[in-house]
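The chain below stands alone and is given as structure tokens, in the form predicted alone.
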Amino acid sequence: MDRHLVARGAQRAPFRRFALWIAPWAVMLVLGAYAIYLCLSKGLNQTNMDNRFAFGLWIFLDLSIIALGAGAFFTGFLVYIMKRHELRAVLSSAVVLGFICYSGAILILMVDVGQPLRAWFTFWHPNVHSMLTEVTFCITCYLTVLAIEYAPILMKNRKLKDIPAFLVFEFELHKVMPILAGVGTFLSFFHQGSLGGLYGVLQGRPFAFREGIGIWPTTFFLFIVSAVAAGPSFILLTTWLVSKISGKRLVTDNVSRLLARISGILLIVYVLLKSVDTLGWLNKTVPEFGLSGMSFFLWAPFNVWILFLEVVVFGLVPALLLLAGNKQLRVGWLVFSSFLVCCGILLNRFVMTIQTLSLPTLPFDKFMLYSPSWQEVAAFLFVVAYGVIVYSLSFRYLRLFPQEAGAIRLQGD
């Protein structure tokens, strides 16, 4: 029965092998669901968050997967608005990844709020002076856009294609895709920026506070540029992983090199802006608070090496490799560079979330390290398992890569 659900022309592993692949992720999902139940039934005392660390592992997860999910809106923007039609080869995969990232972010936010039954308060009683209100509205609206974009992919299932009404609906949806791509780009730009702007306006946290450009702190723009730079790299990395696991060459090298070139150019821009921002913060913003910039890097494990790692090792180095790899390097080096880019975006969100709250801001404050509880870790892994399962099911029963019909088996498979 299972083989009749697989897309026509696609070769998939036997269901028993697929079930073995899903099994450990399902166990992780169940464990995470139990941890979420504890947090919702007993309260946030199940976590190690407190008044000092109101932002913990879950907010780090949200910031990270939303940044990586930027590949969805940016790929749609490049295909429908910029007319880079060669990227259609990864567009469906990008939409699925975006849907997973944004739905996972909203799910963990509901747990983080602690009272999901009151989640509607954000919409009915919005705080119009809060950046989080704008983020909530934009994320919710963009998840709706992603669900609509996911619908025609879902209808490519061989059983659903046999229903004439679904074929008509899919055809009509394709007509509005450019509009949805434009709306998604608008929504994503603003909420990516507002997530960064949230930290940039924290005057009580000099480590995160930044001067403004107009009404926006510089972190508003840095979060946007870093997300769109990491998005293509995440698409390249996940496509390579799926290709290796499935044993199929799902996209051509030209598509991989184009993604690498786009990511490299944007990453160079980000590194330059990040460097200028850091220098301005060290020489102007921090001294105005009566502090020394280097005082923020005296506390282990957040020494100055972490800034070097973010800007140089995970920023400048992969940017140069991605640009050089446009014609010279093998795809394997591009994948490695994309991995470094994704590590860089994770490190940046970690620094903004954890390091910002760890550092003392008053003379009588102490340096504090935050360690998440097992419930927080399990809920984190729940989102990871959820993403792997949803993508695995989508890859098995839908056609995410148009070139797969002519794909060849990789060497040794």
Given for the second form:
Amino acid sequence: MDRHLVARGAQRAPFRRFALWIAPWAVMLVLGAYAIYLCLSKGLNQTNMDNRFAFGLWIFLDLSIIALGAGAFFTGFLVYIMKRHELRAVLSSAVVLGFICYSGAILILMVDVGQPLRAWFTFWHPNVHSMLTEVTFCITCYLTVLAIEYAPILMKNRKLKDIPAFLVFEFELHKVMPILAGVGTFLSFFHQGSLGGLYGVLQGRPFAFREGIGIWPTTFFLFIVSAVAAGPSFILLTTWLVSKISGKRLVTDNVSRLLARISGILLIVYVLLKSVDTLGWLNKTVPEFGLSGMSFFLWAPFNVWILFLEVVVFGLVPALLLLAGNKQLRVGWLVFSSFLVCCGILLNRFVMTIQTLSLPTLPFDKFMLYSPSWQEVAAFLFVVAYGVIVYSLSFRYLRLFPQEAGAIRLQGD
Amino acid sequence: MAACPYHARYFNWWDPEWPKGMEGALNPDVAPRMRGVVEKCNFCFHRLQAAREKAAVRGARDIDLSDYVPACVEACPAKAITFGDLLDESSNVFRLFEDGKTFRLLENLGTAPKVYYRSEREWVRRLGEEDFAGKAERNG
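Output the form predicted in complex with the partner chain next; the form predicted alone has already been displayed.
Every component of the complex follows; first up is the chain already shown.
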């Protein structure tokens, strides 16, 4: 019933099957919308956060999806600035993913801010000494850039193409894409960095505090490098997932291998920097506070294993697999490595947010853990469902993968 | 809030409520903060403002120190809290600071809090800088 909207030459599942796929996500979206309504109307007392645990599941979600969304700016940077044109095969998909990640992050921040009707204060009365101000400005500007980058993809829809003005607009937009890619890269570098810097400047939280260069703590740089390392991995992983779910080959293996190689190179740099940073923190920063570095890892469940998991299992191992094996290994292994990379970035953002706040600071403090309320979980799932639905609609009605035309069918559709 | 290791910032999770008839007991100089706003002790800034206004009426630039003490200092029946200017060497607070029995919580972190505590006992003073390992031991 919607054949006339599907791109020419693209084969898509019957509408009924597509509707069945969307239905559970739509239920999740409605439940999440109700939870968001509760939080906006009754306030943040609907959450399990408290004065001690003021950063919770939502901040973890924000940091994670902004890091994963880095694939959008980085792919744009590689295609338009570094001229790696083979990555055009995933560029549109990367833009849609970036748009979903950033709009999802801003949406959840609106709920998390406590006084959503005053959210504009951050623009009108900015605290110029706050890393968060830079983050707010950059992610808002970058979401605008992503929306402009999304527009030509949207206008390639079979029906929208019939409107001549859209065709002209799309053509004109293509001319400014390299500029937008440059602007996106500039903005992304700063807000990815400032999100890390936000933790690094916490003088009163020695677990997160880091020294650095000038006003920028090392976490500023680590967040940038980790995000650009995870971005291509997330694109590789999502492309594989979409390919499996839709039953179509969407990109050629050399594109997957190129993404794997880029991710691997950047990840090895990140693991190296992270190791140097951790050793410096353990042996210099923390002792200067009169503390012992390993004392931060005495608290179950955040023992040394979490550091090992983050740096070795989710860092060094996938980096070596992606780098050394990107020519020899099957694409499946590269996808598995990308999955480990994405787990690593999630764990890193979890550690920076939750472990930092769990550790006691005052002499009479206790170690604390927090578990989110159902409203927090539902709002979290809202963003996931929103992402899946927007991506599914985009995949169905827009041409996200140019190499898909004339593609080899992998399974029955 | 996440940055403060002293947990000295409080988020207003709920709308402020008070029993009917108690409106008259509200301080007219301080607006009750609404839900969704973070607050912390500001050493009764409204009292400082009042002292400044009083000084301005007198035509003076500096306030009379006796015009400004936070409410907790005034209300404490044991007179356990001393408030003043540490830079003023003639002040009572400076005299107390000088005797070596004062300490600050987490002074080793370099957060430079403006609240000092006093104790005759050295082990209490040392607690302010305790290592995480000690806390882990006590927490089991």
